[in-house]
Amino acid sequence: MATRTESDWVNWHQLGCRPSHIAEPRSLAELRTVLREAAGRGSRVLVVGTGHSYNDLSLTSETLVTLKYLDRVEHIDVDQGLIRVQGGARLAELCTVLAGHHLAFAVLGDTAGQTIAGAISTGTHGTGLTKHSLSGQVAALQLMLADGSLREVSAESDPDLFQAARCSLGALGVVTAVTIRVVPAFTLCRVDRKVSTEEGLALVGDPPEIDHFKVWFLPYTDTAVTSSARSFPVSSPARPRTAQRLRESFLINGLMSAAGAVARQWPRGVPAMNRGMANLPMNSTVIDRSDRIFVLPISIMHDTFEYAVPLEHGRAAVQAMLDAIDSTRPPLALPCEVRFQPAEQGWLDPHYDQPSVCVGAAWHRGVDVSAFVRRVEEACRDLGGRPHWAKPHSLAAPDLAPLYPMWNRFQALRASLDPTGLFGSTAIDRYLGTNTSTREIPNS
């Protein structure tokens, strides 16, 4: 087992902690005995993915756990749609491997860098409002407790903890192995359409049952793009991807990087350059494996935030982002994207019990905006919308725990299966409370 002291260890979004020990368990043994050492030296535990995230939620000054070498495929079930991995396995090797078996994901993100565990973990969801999330494709999951005991959980075994832990933050233990519903194989047609912010508007007021559908909204212009995408059988001919990808890559990258530049450099040009790429062609159609329409060819570095508005609160959340842009006129050179989610029955889910409308904005790295970030987080709030947990929001645990019916019942089984604090870090005390039923917890 891979382990060392005193390392920096930086995560996706290059934010970066020095934890006290730095664990890369290859077996479910060293998994179990890093626990006990943890816990030993009186050092909460905090297991973690690829950090795929935008706030500190992957960040500990004590023992930090990386899941990196547990990331075997136990069992493929082509004929149940099932799929066996280990938690450590990442999402991009999954869709190939899923492929070879003429499978796929019904549902990805934007990105595919997470780990299966650390997907399901934070709510990691696509968008349109007849699929679920990955947490709610998940049909079991094993779990890895504070006492090192395995628990093999599913709906029918155990349900309130299988509906506590499939989105969980790693608050009730480690995710070891996830068992995930698949379908087969199929071909994603996007098309990307340019419509007037009002139509934007009107879509969020009332969306299309597409399979995958969203709208992205361009600060200070009267340009919305809206962005779906209808399955097909995997035999549907795929058009060839080369000058698609091109295109993207450009868009996304090239051109967008250019525009964070203004942003830092000239924040008072951005509406005026804003205005001049709404008139750039934004229509298109492309057609290929679903994985591929999904995952965006995104390198830039950005910051982001993203609140989950009840659905028939969608559209008043959108505006009042829009208000936002214009009375505190933030250097946003990207698109606010919001996105659309059915309801979900993870516990913790910022979907639960509530088809949502995902608010979102996004920001190059050194502009300010926080003048309108606060301005829509109170609307978001006011409205009943829940934080993404992966994106950077100003609510703590008193916070939150309104806003969440089985919080009460989420905390009770985390003191009962966690009864010394032993998972926990800064975020998560932050976040869900400190857990600390029989024992102090060391300042961090």
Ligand SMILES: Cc1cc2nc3c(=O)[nH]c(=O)nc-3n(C[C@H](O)[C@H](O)[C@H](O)COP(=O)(O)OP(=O)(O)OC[C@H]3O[C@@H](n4cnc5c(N)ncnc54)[C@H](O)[C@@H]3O)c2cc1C
The other form holds:
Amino acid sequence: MATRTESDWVNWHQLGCRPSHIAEPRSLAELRTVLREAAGRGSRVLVVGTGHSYNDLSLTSETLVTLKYLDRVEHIDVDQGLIRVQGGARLAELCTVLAGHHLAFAVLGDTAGQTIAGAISTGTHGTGLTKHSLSGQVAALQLMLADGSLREVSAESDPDLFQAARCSLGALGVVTAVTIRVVPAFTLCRVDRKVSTEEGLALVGDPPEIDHFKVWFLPYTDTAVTSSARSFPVSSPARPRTAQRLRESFLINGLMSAAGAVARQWPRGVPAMNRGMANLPMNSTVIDRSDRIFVLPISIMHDTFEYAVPLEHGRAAVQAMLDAIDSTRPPLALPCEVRFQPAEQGWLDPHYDQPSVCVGAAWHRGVDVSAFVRRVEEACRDLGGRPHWAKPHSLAAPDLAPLYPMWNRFQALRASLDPTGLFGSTAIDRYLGTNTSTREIPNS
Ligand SMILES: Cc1cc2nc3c(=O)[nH]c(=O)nc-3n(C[C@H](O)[C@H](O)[C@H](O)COP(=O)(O)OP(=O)(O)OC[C@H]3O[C@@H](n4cnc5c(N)ncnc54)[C@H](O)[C@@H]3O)c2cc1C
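Could you output the structure for the form predicted in complex with this ligand, given that the previous block was the form predicted on its own?
Next comes the full complex, this chain leading.
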């Protein structure tokens, strides 16, 4: 077992921490030993995936555990459309394995760099009002609890723990295996179309019934781009994608990274630059294997926020975001992404019991957009929004508790499964409160 002391850990966003211990168990028995030894030292445990969370969720000064060696595919049931994998398996590799069996994830977000356990633990989603998040596709979980015991959890075997654990930020235990629903392999045809801001807003208020639909708003312009991806039950691309991938990569990384230099050096130049960019041709049609369409070739360093706002308030929230751009003039040189999600059942899923519009903005690392973010957060909160767990936001447990009807039941389970508060970190304390077995939680 590779256990290093005083090592640094750096997440995807180059945010670092110095855990007291880093453990990379290669078996469940080794993981159990890691938990026991951490408990013996009085150290809390934070399990991480690939550190793709934009905030401090994967940072700790105590014991950090990665499941990078617990990444095997355990079972594929092609007929039932189920795959069981270890918690450290990465989505990108799973896409390849699934494609080999003519299967695919029904939906993915903008990247596939995450682990399956990390992705479900924060409610990672794609877009589409009928397309459940990855956490929503989970059929069963295996959890290692604080005492080292293993619990197989499904909606049938333990409905409460299942709904609590499917999106639980690592606070209930280690997700050591996940059984997730998959679908027959499919091709996606994505059509991007330039529209006016007004038309984009109208579509947010009344989204079309398209498998995967989203809208990008380009700040300081009268330009939005709708992205509509429809599924086809065929698995081979209808046209070669090399040229399109190069173009996409150029637009997302080349052009956007040049835009970042302007945003950092000359923030006042951003509106004019964006207006220039709005003149670029943006209409396109791409057809490819589903995962290659879902995943965008993003490599530029950026920061972001996202709120899940009840569907009926989505248009108002996006309008508030556009108004905040006008009033606070942030150097936003990246488009604002607006996506759609059905209601989910996971107790702490930001889409719990509420179909949502996911209102997000992104900006280049190092530019100051704080006044803008404050304004949009206020508006989204007023409209009943819940922040994405893995993206920076200003809310702490007392603010979050009233937003989640099942908060107290989650905390009661947390206290009973982890009575000594083994799982946690400073970030988990802030977002979920300290484990109730050791301290009182806010009332919801
Ligand atoms: C470029 C980029 C694009 C993104 N696109 C999207 C998107 O389209 N949609 C979206 O919703 N999100 C998106 N995200 C956010 C991302 O999906 C989440 O941050 C996700 O949680 C990252 O997974 P990870 O494996 O890196 O987990 P980490 O960031 O390492 O950990 C996240 C949380 O999961 C917990 N965790 C990890 N592994 C386990 C385990 N085995 N058992 C228990 N708990 C565990 C951790 O304790 C932590 O609380 C994006 C992030 C990036 C960097």
